[in-house]
Amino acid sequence: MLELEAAQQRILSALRPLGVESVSLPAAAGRYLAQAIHSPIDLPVFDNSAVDGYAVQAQDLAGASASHPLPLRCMGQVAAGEIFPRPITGGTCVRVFTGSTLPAGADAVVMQEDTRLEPAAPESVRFLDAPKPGEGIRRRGEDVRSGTLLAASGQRVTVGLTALLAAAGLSTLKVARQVTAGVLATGSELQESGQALRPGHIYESNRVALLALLSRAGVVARQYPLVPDTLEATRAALQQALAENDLVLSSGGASVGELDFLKAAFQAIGGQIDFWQVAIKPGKPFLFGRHGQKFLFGLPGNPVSALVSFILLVRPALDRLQGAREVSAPKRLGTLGETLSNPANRRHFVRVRIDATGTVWSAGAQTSHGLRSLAAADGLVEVPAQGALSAGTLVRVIGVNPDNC
C-alpha cells in the first residue's frame, strides 16, 4: 500500500501534456497556457484622463479654492478616441472625458466636480480646486510596459488574464490540449436515476458527481453505460472507454471482492497497473495503470471514497496532462472549531464545513458512503493516523470542488 505522496509522485511522473492548440481568446478561459505572453504595446497605450473634467497646466491653478476659484479660458474639448489638434498654453484648460487622450501641454486634469460655469461666459470655467501635477491622469505604461511578462508558460488562463491580455492586443493563444475522458461505474446493483428503484438496487450517482468535477477541470467528458459485475462486461466497457479517451475513470470494481473485475479486466486487455491500494482514508481501493498511452484511473465505489481519490490523485494528474505549471489542490486555511480524531491506521481526510468567520467544523457523519455530509462539505482536512487535530488548531483545508478561475 504506497503512502499518498508516493501514489501522486507515480502518477504525475507517466504524464506529460498531451499536445498545443490555438484558441480563441474568450475560449482560452480556464485553460493552461502553452507560451510565454509578453505585452506588445504599453498599458496605457497613451496619457489619458482618468475622470470627466478639464485638462491644464496645474502651474495656472494655483491658490484656487471653492472661495478663491480661478478661470481658464475653454479651448474645446476631446472625447475618447480623439486627439486635441493644438497644444494647451497657459491660461486655458480642454474639456476631456474618461479616456480622453491627455491634449499636448496638459500636466493635469481637475475632474468637472471642482469647477463651475458661468452661463454669462461660456468659455470660461472657474476652477475650485488646486490640482497637484499629474493629477487625474492615466500615465502611458503605468500599468504594463512594453516587452512586460504577462503570463507564464503553464499558467492558468483566469477571468481576469483574459481581460489583461485582450487590453494587450492578442486574440488567440496556444494552450494545452484538452484531456479527454470516460466515465465508468461498475456494480449490478446500480440503477441509474429517474427508473422505478428494483428490490436491492441503489441509484448511481457517482458518474454525475465526476462528470461536474471532470467539467470544472477543463475536461472533455463523456459517460458511458452501467457495467454489470462480469469479467466480460468490465473487460469491452473498459475497451471501448480507453479507445475514444485519453484516460478511463471508473469507479467500483477495485478491491478485493469475488465480483471486483476491474483489475482482471484491465489486464485482459493488454493494461498494465502501475499499483493498487493508497493509505488513505476514505479512498483505499485506487487503482493506476497504463494501456499504451492512455491511462486508467480506478476508483473507489463508495461515493466519498471516489470523491476524495479524485481531489488528492486525480485531479492534480489532469491538470498535468493539460500543462499546469503547478498541480497541487488549492487550499485555505481556517480554525478548527472542534477537536477532530482518527483512530485509523491511516491518515483520514475529513469532510469540513467552513463557517462566514473561517471556523471549521465537522461536517457530519465521516462513513465513506454518507453523501449527506458530503454535501454540506467545503472541503477536507487531513487528520494524522493515530491521531487528533484539538480545537483551536491552524489547519488548512482542500476544496472539495477545487477551482483556480
Given for the second form:
Amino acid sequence: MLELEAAQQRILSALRPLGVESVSLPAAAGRYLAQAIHSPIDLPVFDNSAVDGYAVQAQDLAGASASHPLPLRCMGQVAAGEIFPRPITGGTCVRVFTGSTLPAGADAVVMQEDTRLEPAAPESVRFLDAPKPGEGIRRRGEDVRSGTLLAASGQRVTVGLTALLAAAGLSTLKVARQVTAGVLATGSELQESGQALRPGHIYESNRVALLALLSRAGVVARQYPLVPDTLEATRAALQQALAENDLVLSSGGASVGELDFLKAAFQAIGGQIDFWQVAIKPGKPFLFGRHGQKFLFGLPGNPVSALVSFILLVRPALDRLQGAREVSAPKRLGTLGETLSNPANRRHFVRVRIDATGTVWSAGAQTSHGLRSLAAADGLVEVPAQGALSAGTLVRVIGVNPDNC
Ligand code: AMP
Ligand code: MG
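Same protein, the form predicted together with adenosine monophosphate this time rather than the form predicted on its own?
And the full complex, kicking off with our chain again.
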C-alpha cells in the first residue's frame, strides 16, 4: 500500500498539461497561463491627475493656507482623454479631473476641496493649501514599467490579473487546455433521485459532489448513468467514458469484494493499473491507471472517502493537467479546540470545522459513510497513525470547498 505522498508523486509524474489554447481575457479567469507575460507598456500610461482639482506649479503656492489663500489664473480645463494644448506657466493653473493628462509644466495637482472659487472672478482660483511637488499626480510607469514580468507561465489567472492584463492592452491569453472528465458511479444498490427507493437501495450521492468539485477545479465534467455491479456493465461504461473524455472518475467497486469489478473491467479494456490502495483513512481503496493517453481515477464508494481522496489525490492531478505550476492543496492555519485522536494504523484525515475565531473542531462522527459531518466540514486535519493532536495544537486545515478563483 502506498503512502499518500508516494501516490501523489506517482500520479503527478504521469501527467503533463494537455495542450495550449488561446482564450479571451474574461474567459481566462481561473485558468493557468501557458506563457509568461511582460507588459508592453508603462502603467500608468502617462502622468495624470489622481484627483479632481487644479494642475499647478508647486512653487507658485509656497505659503498658501486656509488663512492665507493664494490665487492663480485658470487657463482652461483638460477632461480625461484630452491633452491640454499649452504648457502651464508661472501664476497659472489648469482645471483637471481624475485621470486627466497632466498638462506640461505642471508638477502638482491640488484637490478641489483645497480651493475656492470667487463668483466675482471665475477665472481666478484661490488655493488654501501649499502642495509638495509631485502631490496629486500618478506618475507614468509607477505601477508597471514596460517590460516588467506581469505573470509567469503556470500561474493561475486571478480576476485581479485579468484587470491588470486588460490595462496593459492584452485581449487574449495562451492558457493550458481544460480537462474533460467523465463521472461514473458503480453499485447495483444505487438509485437516481426522484424515484421511490426500492428495498435495499440508496440514493446515489457521489456524482453530484464530484461534479461540483470538478467544476470548481475548472474541469468540463460529464455525468454518466449509474453502473450496476457486473463486469460487462463496468467494462462498457469505462470504455465509453474513457473514449469521450481526457480522464474518468469512478466511484465504488474498487475494494476487495468479489462484486468489485473496477480493476478487472479496466484491465479487460486494456487499461494499466499504476497503483491501487493508499495508506490513508478514509480513502484507502483508490486506484490510478492509464489507458493510452487517458487516465482512470477509481475513487472509493463511501461518499466521505470519495471526497477525501478527490481532495488529496485528484485535485492536484487536475491542476497539473491544466497547467498549474503549484498543485498543493490550499491550507489554512487554526488552533484545535479539542483533542483529535486516531487509533487506526493509517493517517486519518479528520473532518473539521473552523469557527469565526479560527478555532478548529471535529465536524462530528468520523465514519466513512457519515455524511452529516461531511456537510458540516470546512476542511480536513491530518492526525498521525495511532496518534493524537491535543487541544491547543496549531494545525493546518486542508479546505474541502476549494474555490475556483
Ligand atoms: P464500494 O466502494 O462500492 O464497496 O462502496 C462502499 C460503500 O459506499 C457502500 O456502502 C456503497 O453503497 C456506498 N456507495 C458506493 N457508491 C456510492 C455512491 N455513488 N453514492 C452513495 N453511496 C455509495
Ligand atoms: Mg459497490
